[in-house]
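Here we start with a single chain on its own, the form predicted alone, put down as structure tokens.
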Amino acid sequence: MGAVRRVLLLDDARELPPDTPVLRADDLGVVRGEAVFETLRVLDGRPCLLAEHLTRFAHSAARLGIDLPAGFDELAHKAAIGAEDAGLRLTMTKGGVGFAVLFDVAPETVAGRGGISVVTLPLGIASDLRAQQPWLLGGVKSTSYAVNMAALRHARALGADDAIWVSTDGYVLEAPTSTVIALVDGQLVTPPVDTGILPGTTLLACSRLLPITAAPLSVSDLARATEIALLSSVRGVAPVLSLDGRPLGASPVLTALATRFETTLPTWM
């Protein structure tokens, strides 16, 4: 996340100085990571794909037993006013604090839209485990992101920009902050959400532009894919230029998808 521009509390949509503390030390969002969030793109003063993000936000809150008050729609619109191209993070803690943070898009995020290098990392679980064990919170976007951030740091220590998690039974899951799509045998494929991955809002938007099939994607399928991309809200469609050190070459289908996504995104307000 880049530099914070604006902070607004859900209560009365009041704007605070960006460096104002908003959480108590005993808030369960801080103490136990029991908070949910959504990060979305802001263009021309308006939040993109807000309805889709708020639907996922409500689902995550319900799974964590968090009461999600009304008002986040209005809060997001107020926070986005005047921002030409930025990121917006909405958060609700189990301590009862809701807020929005508008932030600059980091330079490395912008650069990633042109392509990234990726390594595969084991997540240490079978592909069907989270679907069978609801307490593992598959498909929930909570603030318990320590493992996600550690995976990104490890990928960068290996000289890559990002990572793709794979299961113990040999299937692709997701990236620490992104959804995976791959062109295999001429078909765009993404892992199904019943593996416990987070349902991607950017994937949903891209599926309106090109057919994308949700189906099991094995590690061997990924290795022979001719094109791969990671999809996320602020970075958008990031073509993978190399996987585990193997150059992938040009990505005409996914580069075209990235261009169409960037062109169409402002219409999904």
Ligand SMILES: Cc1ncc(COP(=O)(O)O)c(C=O)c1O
Second form
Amino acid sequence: MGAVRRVLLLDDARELPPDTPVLRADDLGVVRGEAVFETLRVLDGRPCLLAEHLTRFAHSAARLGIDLPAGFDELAHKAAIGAEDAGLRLTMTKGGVGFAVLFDVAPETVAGRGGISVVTLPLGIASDLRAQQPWLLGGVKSTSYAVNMAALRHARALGADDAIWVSTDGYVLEAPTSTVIALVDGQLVTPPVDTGILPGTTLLACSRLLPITAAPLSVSDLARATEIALLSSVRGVAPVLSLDGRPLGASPVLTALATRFETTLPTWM
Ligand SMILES: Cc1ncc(COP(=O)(O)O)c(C=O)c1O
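Beyond the form predicted alone, can we have the form predicted together with the ligand?
Every component of the complex follows; first up is the chain already shown.
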């Protein structure tokens, strides 16, 4: 996340100076990671794919037992006013505080649109565990992201830009803040959501541009994929240039998808 430009409270859609504290010290969002959030792209003063994000936000809140008051739709639109290209984070804590933060797109995020290097990392769970044990909160976007952030730091310590998590039974799951797609035997494949990964809004949008099949993607499929990309709201479609040190080459299909995504995104408000 780049520099904060604007902070608005859900309560009365009031804009606060960006350095104003908004949470109490006993908010469970802070002390237990019990808050939900969404991160969106803002283009031409409007939040992209807002309805899709708000649907997932409501689902995450319900799974965490967090009351989600009305008003985030209007709050997102108000926060986005006048921003040409930015990120927007909506957060609702279990302590009952809702807020929106508009932020600059970080330079490394912009650079990632040109391609990234990725390493695979074990997540230590089987691909069917979270479907069998829903209390593990598969598919929920909560602020309990310490493991996600640690995975990114570890990837960077290994000299890569990002990571792809794999399961103990040898399947691809997701990246710490992105969805994985891979071109295998001429078909674009993405891991199914019953593995407990987050259902990506960028994936949903890209599926309107190209057929993408949700199907188990094994680690060996990934190793022989001719093209791979990581999809996420603010970075968009980031083609993978190398996986575990293996160069992937030009990625014509996914680079074309990235271009189409960027040009079509402003029409998906
Ligand atoms: C764990 C995880 N998977 C996938 C995604 C991609 O979701 P979206 O495309 O909606 O940004 C994210 C987004 O932050 C994420 O945190």
